[in-house]
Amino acid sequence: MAQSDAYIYATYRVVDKPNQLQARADGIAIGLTVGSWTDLPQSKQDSVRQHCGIVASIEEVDAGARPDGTVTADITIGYPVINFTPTFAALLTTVFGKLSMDGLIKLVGLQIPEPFARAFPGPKFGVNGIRDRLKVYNRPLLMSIFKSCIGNNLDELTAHFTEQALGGADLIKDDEIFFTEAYATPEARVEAYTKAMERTRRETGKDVLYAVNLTGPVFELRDRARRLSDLGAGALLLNVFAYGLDVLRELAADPDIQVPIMAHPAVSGALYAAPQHGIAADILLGQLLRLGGADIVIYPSPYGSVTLERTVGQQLVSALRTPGPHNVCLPAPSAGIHPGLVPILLQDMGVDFIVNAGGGIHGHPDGATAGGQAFTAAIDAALAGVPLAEAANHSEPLRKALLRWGEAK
């Protein structure tokens, strides 16, 4: 079936025998929709008609029948777009609410029509924008995360903030876990932050963006950010899934919230990582994070500690890159990367990412500023088409690192 912007459509993964197939998609189609059809008089079929939901496809995905003499399959149905309004929890209630908890079903395919997408915000700055506010262009960005945060004053804080920076970052982030204000208030840190970058500036003569845990009760956070914001943060860092994607959206769509927001993907994996359950990591981390205004993608990597699979990874990629209504995301693999990596990260993601790091930054046998060094010696090395270990006898951290690390061949 030809499908058309009238609709939003959502492809399934299902596991049910051959002949159940149509029933159950045509139950989905109507269950999420009006409910029910066969029972409803002629003129309120009429009525409600434009309403319900039309089953567009059903392929079988697998090579035969199970055992049981179930296969597995992908239905694909289209919700008229009129049943929406433009929010995530509408989107989401509709189209894997209930069906959610109905067995073997997986969430794999999600179109949006562009004239639906554009009551989206999608990212304020994106690739560009972030890329003009620290005036580095055709390289990757390099991130280190804040380790040992909680329990630390502001004096300390700031001296491991002033490490990282003098090691070549361009972005700082905290911790995602970074909740307590026990000993330093977001504010005060935005404040301490910048005037200690101030300082750094004069040595390593570039600016750093601090990605600040934008935290604390949910009705409180609009007015935070942009307090935040108009204290000199350079980013927002927001637990989306843990806050909602609708508290993405309404940040992102904020004028008063002149930063990039990044999102971290805390929870995620408790929606995507089943194989036959939840919403594709494509859709959840790539689609919807875009949609709704990230600038900055966090994801775990195909590389490192915490992985999804390789092409799932490209997939996740792509749909932050993809030509559409909404500026293009910088993605930010991340978990178990170090300088050893970033040859193969290059050659599979571009320019247009940032190569973040948080063990691989501070577990350098010299510290954090030379694991920023070890990070910035093996992207130049990389972009010259240089050999990391020929790279290494001119630059003592990456040496120190690739002895603590490897290299990734």
Second form
There are 2 protein chains.
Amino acid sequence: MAQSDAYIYATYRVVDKPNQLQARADGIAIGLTVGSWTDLPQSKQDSVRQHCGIVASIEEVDAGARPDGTVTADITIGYPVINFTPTFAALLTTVFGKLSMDGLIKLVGLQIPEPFARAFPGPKFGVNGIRDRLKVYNRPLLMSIFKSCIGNNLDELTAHFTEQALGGADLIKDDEIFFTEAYATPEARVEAYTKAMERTRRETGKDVLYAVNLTGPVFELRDRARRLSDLGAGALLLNVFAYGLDVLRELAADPDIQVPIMAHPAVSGALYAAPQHGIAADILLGQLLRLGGADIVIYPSPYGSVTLERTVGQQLVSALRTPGPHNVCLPAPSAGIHPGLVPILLQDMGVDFIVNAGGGIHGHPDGATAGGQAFTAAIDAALAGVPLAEAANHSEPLRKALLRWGEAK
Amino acid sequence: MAQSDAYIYATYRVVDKPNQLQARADGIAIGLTVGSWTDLPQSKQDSVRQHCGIVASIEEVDAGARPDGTVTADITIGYPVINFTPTFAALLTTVFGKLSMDGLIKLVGLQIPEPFARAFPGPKFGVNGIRDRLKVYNRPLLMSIFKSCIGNNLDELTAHFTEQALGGADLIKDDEIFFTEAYATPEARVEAYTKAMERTRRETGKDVLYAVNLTGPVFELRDRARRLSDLGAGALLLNVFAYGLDVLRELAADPDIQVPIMAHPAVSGALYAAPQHGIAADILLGQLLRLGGADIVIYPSPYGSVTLERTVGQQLVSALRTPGPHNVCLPAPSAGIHPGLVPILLQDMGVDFIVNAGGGIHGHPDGATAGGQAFTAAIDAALAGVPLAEAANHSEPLRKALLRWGEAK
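And the form predicted in complex with another copy of the chain, for comparison with the form predicted on its own?
So here's everything in the complex, that chain up top.
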């Protein structure tokens, strides 16, 4: 595909009759930019040409037409960068606004030229920034997910935090559905857990980043994020797709928010999961979250019940890591992670990722602390090339975890 | 379905094995509220019971199982209202956050108890408020869509506005993809068009509401909306699904914004259009937009190329109008509307809707002013029960429009 920094290229997978493809592509290129072309006087054509979209390519991806005469094809349109402001609102409304409603059509490719990408913040911390905060290098990080938040008071939550921190987690995150503040506000949680961490640090020698769920009215989120940053929150958990990608972008760009942002994929399945509609997962959870400044990206792992296909997961991770103008994100494949999966995770992901577990920690027969310890033992073993079954001889928590969940091969 | 004001009921259409449905429903009811149940001590069960979800119903909707043993079923879960704050972020993250990624699953029903709904603003103006502003009653309103905005300077845009206003439009709206402010800021457009309207009013005797595209960084939208309100904007066009539903909610709730909000459906197809994923169109574009305070809802009409099925469109309109705690919205079925469709539109929609046209106005052989006049003639005729063909004898613009587009029967 020919490339120019003057255009944002979007690729749509559509189903249509072959003889309709060119007209449809032309209609998109003009209709979603300058509105009309052939009926413009020459002088006007000259002046608006720089704003007019172009058809970059049309490729049929089927072997042949279906019985109804339709084919699957990829249409790539170039949209002039000068039509955009550097916001997701402009980007999405233009490249997949009206088109999202236009029959069988999925946004499967998005090429953003580097000068335009640079107007987006990207991750403020990224892998290296988070490692520097934790002073942990050369191994994956371990994240523990609160088993439950709703209905617990601050003392109960703090006890639950402590139990997890003692297991050796590097990060501990709120439940994403924790919105009500009846029992413990985000501010109160940050303060209580910070004190709890002072105590667990004496025992474990480790820091823990607490990812607090950033909730509240949208126009108050920036102030709350600044406040939580000042209070010492370890990270901000953001339901990006419930609040909007531009909320992420502007929080990430804010110099007064000095905390990594962890993007939760809640609601994103409504956008990416359909085969012939919506936005491909690697664009939505990979490319756009990195552009918008997520330091950590939680996404459905190919191991659990809520899953992405393995190849889609790889494309997504690749989008988070590929060289570019922005910091590299930390992927956190999630759902169904237990200690027996750690060697495979390392093999698939390298060391720059987060082992993120909820049930795989809290479901340990001896509780959450042992559950965390089983994971840290599994991570150490896998990094040293020691089989888990062998490492289990030296770690009672790991032994019991393997009995409970087995070892994935 | 048994109802209680203590719960928000969400209905999911899933594909699963019949013997898995109960376990899946239980998993949702507990997993998306209190996290766990059976392993809680009795005392804790008592204290968190009020936060625990319930399975309201499970109904198979297929005649029988497929060859692979799966059936389609509707699972209805009740989520305790006390788990929520009155924000779309809380609502969507809870009822369709993780679940959106859980295989073949579509959110097809949402019952929000009235006390909770009252915590949302609903439309500030609604049908009656907009009619009062225009002093137009007992007929549908006519809205003209700017043919193109990008690449035009303020003088060109103002001339284009005037051309449309002279045709008799009640509302004139920006192109939703108009983001760049290089040629004319939203503030400058409101000021210029307000002056233009002073002139056209002398000729037509009519007011026009100009719907200005509310664009910019998300955390600046409220200030801009207040400014545009003070400057006399006729309406605010908001790309709700690009910016986020809570942005709509908070703009609608703001007492300093005294302008109707017009919700554009851009990007919404990525959420509603797939048959087995996402959120049903009547919930997304009907129920939620009304709850959030859209006064006018633009949606794909069942007449054009970008369409919704007729029954889905009817459900959507019903959600905008059904008696409830909030003002009634004005639906604006869009895409493919030409004067020959007006009698059918009136028959389908009654009088409380917006005839919204772009190509059907600008494509008129004699230009946009004649295009608007053809519509106003068609609306007058249809209201009087006069066949369009007959009315065309007294309206040259209508006669030419019918020659161009025909009359739908």
